[in-house]
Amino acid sequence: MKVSVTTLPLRELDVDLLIVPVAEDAPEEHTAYLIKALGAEVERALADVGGKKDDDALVYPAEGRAKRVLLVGLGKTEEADAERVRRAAATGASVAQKRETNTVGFVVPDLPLEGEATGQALVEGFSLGSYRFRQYKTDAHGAFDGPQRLVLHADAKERGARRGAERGRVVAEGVNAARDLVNLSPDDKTPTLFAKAVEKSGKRCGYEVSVWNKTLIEEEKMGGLLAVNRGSQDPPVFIEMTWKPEHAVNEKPIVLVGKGVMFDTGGLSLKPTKNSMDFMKADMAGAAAVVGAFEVIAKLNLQLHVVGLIPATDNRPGENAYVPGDVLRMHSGATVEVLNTDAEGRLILADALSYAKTYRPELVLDLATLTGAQVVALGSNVAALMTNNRDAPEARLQALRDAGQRSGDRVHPLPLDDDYKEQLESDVADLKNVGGKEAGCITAGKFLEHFVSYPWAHLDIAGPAFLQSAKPYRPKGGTGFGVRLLVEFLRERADPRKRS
């Protein structure tokens, strides 16, 4: 979809659908401007909508060149943050899809937000709300594939809106790329096929990719990854991704680690199918988010040295599968007693986190659909955030929370107090891979903490990564959660003014 910004008079904007976000307390001169440009039909619709949050009205104006006008309420101006704008834009995307409109325009609303943030939110919300996954639909040929052109009508904020619109387009592309990876059939994303997809992404977007085969993984002694893979017919891979621009502001890299369990049956601790195993093609959503984020980082030419690590396998109950009672020797040298083969994600992440030490990282962030306990604690709107007590942990938590609020990928901190270690004590090994029923999300994070020796944060995205019913601009299925969060956090981190 082509995105542009124009300062043409509003009545001259020739589009199939013009979307007008309006605040409940919009100034009279703004509504008068809309009425003058678009006619009496819009005046009557404005009276009906009144700018109330999530209200909308579609009208066919007698004046101006726009064929249809959609008014979407934002609520009160002071409450109209970027997320409200995204939701309004997603409402517009839904109408555009239903009416099969090829060209869509937006009137950039006058809000306390900067024009750049408003432009980005409009394009993000519309692009994410327009997403459809049709790869396996046999009748998809000839079906409406969404609008081809999106035009933002701006005035004094034109320069900022233009920058924001372009960034919104790139970010949405990265999110939708992650959604596509999650939504793929497991048969089309074995570890080897997934690695090939990442290599293609790297060539297309300009970042480097290196893929280890099973022999290299064995040489590196990644006991967790190898154990989880034992029941599979497909070999594991370990993917390294590198973005290192010439003028990067950081000497030591920031490392992103994504859990890449391509499909999770639970292994010998077999999952029930309904509402459990039937969604486990999404157990690689952390890996998909890292790939999507790398695409955005490279396209935006972010001046930050970033490394991505993805341990990739599936978890199946094959004849050589690892079993409860096995003791594994991990990459770090630590031993782990397996009590549940369905707690496999933490095993492959532990090896990747241990290996990340070789980079002497400034910071490591991991993303994983790690526990059902996260869903119980925080639901499907907010991810769990945990960090270790190194190098200003409170500032790190706040920076990630702020990035989540700005981006719409919200996170909430949970404690990693040492008391939780007791639940991981093993009679026969250094630790066990499950901590019991209580605080399952936290004990999983505490397990991972055992393998890090640098500033680190863990994001359990199990709930928001894959939805069973659609939300405003998050579709049913893979959501691409984490891409916007990572990009926003790294954009802030790349700003030299924020690092001095």
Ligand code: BES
Contents of the next structure:
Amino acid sequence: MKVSVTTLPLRELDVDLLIVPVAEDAPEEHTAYLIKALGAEVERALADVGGKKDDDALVYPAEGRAKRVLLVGLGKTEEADAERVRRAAATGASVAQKRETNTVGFVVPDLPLEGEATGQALVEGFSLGSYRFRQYKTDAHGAFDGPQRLVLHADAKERGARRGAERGRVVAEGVNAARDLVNLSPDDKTPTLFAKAVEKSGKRCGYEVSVWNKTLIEEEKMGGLLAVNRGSQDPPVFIEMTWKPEHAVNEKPIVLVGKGVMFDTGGLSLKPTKNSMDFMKADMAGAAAVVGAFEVIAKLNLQLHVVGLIPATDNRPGENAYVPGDVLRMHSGATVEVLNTDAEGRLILADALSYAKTYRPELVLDLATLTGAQVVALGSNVAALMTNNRDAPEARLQALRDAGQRSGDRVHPLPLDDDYKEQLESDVADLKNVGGKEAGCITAGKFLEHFVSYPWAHLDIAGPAFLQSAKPYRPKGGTGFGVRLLVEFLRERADPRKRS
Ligand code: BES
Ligand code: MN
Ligand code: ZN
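Moving from the form predicted alone to the form predicted in complex with the named molecule:
What follows is the whole complex; the chain from before opens it.
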């Protein structure tokens, strides 16, 4: 989709659909201006909608060059934050889909939000709301493929809107790329095929990718990754991604780790199919988020040294599969007693986290669809956030929460107090891989913490990564959760003043 910004008079905007977000308390002169440009039909619709939140009306105006005008209520101006703007834009996206409009315009609303943030939110909401996964539809040929052109009409805040619109386009592309990866059929994303897709993405976007094969993983003694892979037909891979710009502001890299379980059957501790194994192709959503974020970081040319690590395998009950009772020797040298082969994510992440130490990182962030307990605790809109007690943990939590709030990928902190660790005590090894039925999301975080020796934050995205029913601008299936959060967090780190 092409995105541009114009200051052309509103009535001259030649589009199939013009989306006009209006606040409940929009000033007289703004509504007068809309009516003057778009005519009496719009006036009547404005009187109806009145800017009420979640209300909208489609108008076929006699005046102006826009074929259709969609009024979308924003609610009160002071409450109209980026999320509200994204949702209004997504309402526009669903009308654009339904009416199969090729060109779409937006009147950039004048809000307390900066022009840049408003422009970004409009384009993000629209592009994310327009997403459709049609790769496996045999009737796709000739079907409507979404709008081709998006024009933002901005007067006062034109320059900000331009910057924001471009960033929104790039961010949404990254999120949609992550969604595509999650929605792929498991057959089309074996670890090796996934690694190929990442290599391709790296070439296209300009970051480096190196892929380790099983032999290298064995040499590195990644006992967790190898154990989980034992029941599989397909060998594991370990993917390293690097973005190192010349003028990076950080001396030590920020490392992003993504759980890459390409399919999680549970292994010998087999999952039931319904509402459980049936969506476990999404168990690589952490990995997908890291890839999506890398695409955006590179395209935005963020001046930050960032490394991505993805341990990738599937988890299956093959003849040679690891069994409950197995004691593993991990990459770190620690031993782990496996008591449930379905707690596999923490095993492959533990190896990646212990390897991450070799980078002497400033910070390591991991994203993982790690526990069903996360879904129980926080649902599918908000991810769980945990951090260890090094280097100003409070500031780290706050920065991540703020980035979550601004980006729309919300996170909420859970404690990692030491008494939770008791639940992981093993009779035979240094620790066991399950912590019992209490506080399952936290004990998984506690397990990971054992393998970490630097500032670190863990995001359990089990709920938000994959939806059973559509939410505003997030379709059913893979959501690309984490991409926007990571980009917003890293953008702030690269240049705190540029924040919007
Ligand atoms: N991939 C699952 C977690 C999950 C659950 C992701 C629901 C998305 C939605 C993970 O590997 C898993 O199976 N976790 C177990 C851990 C338990 C055996 C300690 C769980 O949460 O039940
Ligand atoms: Mn599992
Ligand atoms: Zn899993």
